[in-house]
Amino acid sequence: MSERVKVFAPASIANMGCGFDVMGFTLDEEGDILEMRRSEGDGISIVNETEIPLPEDIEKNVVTPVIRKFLDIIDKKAQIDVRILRKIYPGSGIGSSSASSSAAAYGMNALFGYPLSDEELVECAMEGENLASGGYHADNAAPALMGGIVLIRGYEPLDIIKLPVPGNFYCSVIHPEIVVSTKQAREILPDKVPLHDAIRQWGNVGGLVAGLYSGDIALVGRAMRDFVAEPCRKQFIPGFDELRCKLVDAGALAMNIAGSGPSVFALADRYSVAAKAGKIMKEHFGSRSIGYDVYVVKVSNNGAKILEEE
């Protein structure tokens, strides 16, 4: 067992269009870094050393329920002191809450000698997701912990499947300076989905999985259409349909909302196309006087990892 770890968990994008709450993938390089210390006692302290505003009340920090769930599973008590060293901006749509939740779960596992499986760690991280959004979902937490592209086949019990990541899979993501809380984005979703839309959604999920296994990138692009969440959520993103047309015309495979938004992502099979998509995204939001951050990265097979351990 370790007494101190520094742990990284990456940013992620949930849903992949048609896979609402059941699919997600990991982004390279971006993510959260936590330092965690274990000592004798029974308590939690959290210190935010970033410039990102976070709740001062630890009961409102997503790390807290993750730690408690982990200790409950292994039936132990400890004093856990956390320093947040790097943080994705909350509400960005690239898995802010799941990066911290997954880093906390992975770090706890290292502090206690790796007693839990990946699935059990995802269950711990889902406690943080529930605090952030009012629901237990793993489409960000699972890829953040395990890396790559994941499918959550079921939640009762949790059944996670890692899917192949094409070697030529690039992602352009723009985070416009618009705040859309996960709770707000979930509250506007319909309670019922018309059968016609449900059938189209099922077909797309099947096509997306088939495309990933066969390496058929064109099929992946055709399948990444969402008939459930996107029609409701795109109202939060100025010029959404116009932007999609521009990106597809430029060669992007698909464009979708990243998680609950407001970030938008486009997938491409070449870096040059992804870079062009990023430029188009900048122009789209810049012309509307909306600030932004843009990332052009490869879809990553890497999940949470220990940076330092003692």
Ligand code: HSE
Second form
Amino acid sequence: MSERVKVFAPASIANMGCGFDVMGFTLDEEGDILEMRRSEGDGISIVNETEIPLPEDIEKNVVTPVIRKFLDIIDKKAQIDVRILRKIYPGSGIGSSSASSSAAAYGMNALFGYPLSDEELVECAMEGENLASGGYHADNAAPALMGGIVLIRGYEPLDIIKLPVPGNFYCSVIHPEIVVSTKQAREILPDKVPLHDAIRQWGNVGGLVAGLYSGDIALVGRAMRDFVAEPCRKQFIPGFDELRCKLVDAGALAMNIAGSGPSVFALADRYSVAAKAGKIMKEHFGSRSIGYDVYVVKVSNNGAKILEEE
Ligand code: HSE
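The form predicted together with L-homoserine is what I want next, because the block you gave corresponds to the form predicted on its own; please supply it.
Below is the entire complex, every chain and molecule, led by the chain shown above.
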């Protein structure tokens, strides 16, 4: 068993369009890095070494409930000291809370000799997601742990399936400076979905999975449309429909809300199209005097990993 690990977990985009709460994928390069130390005792300390503002109260840090859940499952006590070395900006729409939660779950597993399965680690990471958003959803945490494009076929019990990632699959994401909390974006969702919309949605989820398995990228693009969450949430994103038209005209496969928003993402089968999509996104929000951060990255096949161990 290791006493110290440095662990990375990637950024991710939840929902992947039509897969509300059941699909997500990871992004190359972006992510969180934690250093975790295990010693005798019973407690948790967290030090934020980044410039990113995070709550000082450890009860408000997503890492804390993840560590507690892990120790609870393995029925052990330990002193765990965490240093946050790299952090995605919270609210950026690329799975900031799940990158920390998943890194913490993966790091704990390494510190204790890998006793838990992927599903159990996702369960631990979901405790962090619940603290951040008031809901137990795994569509950021499962990809952040396992990497690539992931389907959560069922939650009770967790049944998680890794889907194939097309070789040339790029993603542009823009985080406009608009504040929409995941809690707020979940609260506005309807309790019931009209049958007509449900039919269109499950047709799309099936089409998306089929497109990924057969490598039919055009089918992937056609199947991304979300008829459940997006119609309620797009009100938070100025000019949403207009932006989608511009991006699709420029060759993007699809544009959707990234997780609960306000970030949006576009997928493309060429880097040049993704880069152009990023430029269009910047112009769209820039012309409305809304600040932004843009990422243009390859869709990754890699999940959480240990960078150093001793
Ligand atoms: N599936 C969740 C939602 C992701 O859309 O609310 C939150 O990031």
